[in-house]
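In the form predicted on its own, a lone chain appears below as structure tokens.
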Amino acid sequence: MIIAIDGPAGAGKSTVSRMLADRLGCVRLDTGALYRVVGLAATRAGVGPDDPDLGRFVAGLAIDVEPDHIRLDGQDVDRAIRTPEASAAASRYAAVPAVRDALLDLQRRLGRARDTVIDGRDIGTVVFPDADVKIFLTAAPEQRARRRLAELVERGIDADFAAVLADIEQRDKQDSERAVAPLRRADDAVEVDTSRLDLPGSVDRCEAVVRAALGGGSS
């Protein structure tokens, strides 16, 4: 079983997907983290988005996905990929077809290994268009910025609201306007707006959507 959760930056996909997976007894795959790792690795190596060898570079990365951490060449980079800079880099590199091609097989292989809740930008439209359940998780930009800021502060990362909101709005623009796999709601996805929902309420709503789609209740 594959449950696809797409949505814009800061919508709470990571936390909601993790909690939903726990409730449903599934594993959870954060595909956005894969693009953040690519952005981090490429930036560190000086390989730009226009580099003709970028696809080969990405294919050669040693990326290991664990339940609570993601590793690059054996190093835990979960904290390093959660900064606003890493977020911006992820959006730039995710717009490159060679990067998406290099990560597509990895995402599909990981997703099909077990019952999985997968979150990202194009899961229901490109990676798993035949997913059993599709949810488009969203919220107002200001609310997303407040949530992202709280997450950064909790991780001990310095940030301010104006900068986080600007990053959110820039990510929205880049993700929705890119030529390859732009962010959009799949035609058969259920939209869940969490602007007025707290975290438990957001998870409850998504769980209701899943159980209704699978014949276990109403949404």
Given for the second form:
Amino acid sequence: MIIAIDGPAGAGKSTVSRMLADRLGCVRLDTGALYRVVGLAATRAGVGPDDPDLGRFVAGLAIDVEPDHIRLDGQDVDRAIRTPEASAAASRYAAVPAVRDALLDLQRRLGRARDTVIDGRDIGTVVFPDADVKIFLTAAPEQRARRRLAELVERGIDADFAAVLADIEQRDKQDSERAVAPLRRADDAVEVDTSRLDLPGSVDRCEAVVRAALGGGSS
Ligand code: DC
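Can I have the other form now, the form predicted together with ligand DC, not the form predicted on its own?
Okay, now the whole complex, with that chain kicking things off.
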């Protein structure tokens, strides 16, 4: 079973996906983390977004995905991929077709291995167009910036509201205007707007969507 959750940065995808997966007894696959690892690795290696060898470079990366942990060459990079610089790099590299191609097989392999809640930008449109359930999770930009700031503060990363909001708006633009696999709601996805929902409320809403789609009834 594949449950695809797409939406813009800061809509609550990460936490909602993790909690939803727990409730449904699925694993969760965070595809944004894969793009972040690519951005980090390529930046460190000095391989730019225009480099003709970028696709080969990405295909050769040793990325190891475990629930709640991601490793690059055996090294834990959970923290390194969450900085604002890593976000910006991820967004730039995610616009490169060779990067998306290189990550497509990996995402499909990981998603098919188990019942999975998989979150990203193009899961319902490109990676798993025939997912069992598709949700498009969204919220107003200011609300998303507030949440992202709280997350960063909790991780001990220094940031201010204006910078986080600017980063979110910039990424929305970059992610939805790019030529390849832009962020958009799949025609058959159910939209869940979390602007006025707290976390448990958002998870409840998504769980109801899943149960309704799978024919198990909903609240
Ligand atoms: O969800 P996130 O903020 O961790 O994603 C990091 C970047 O990767 C973001 O700019 C969008 C991009 N991304 C993507 O293009 N496709 C995905 N399936 C997931 C993330």
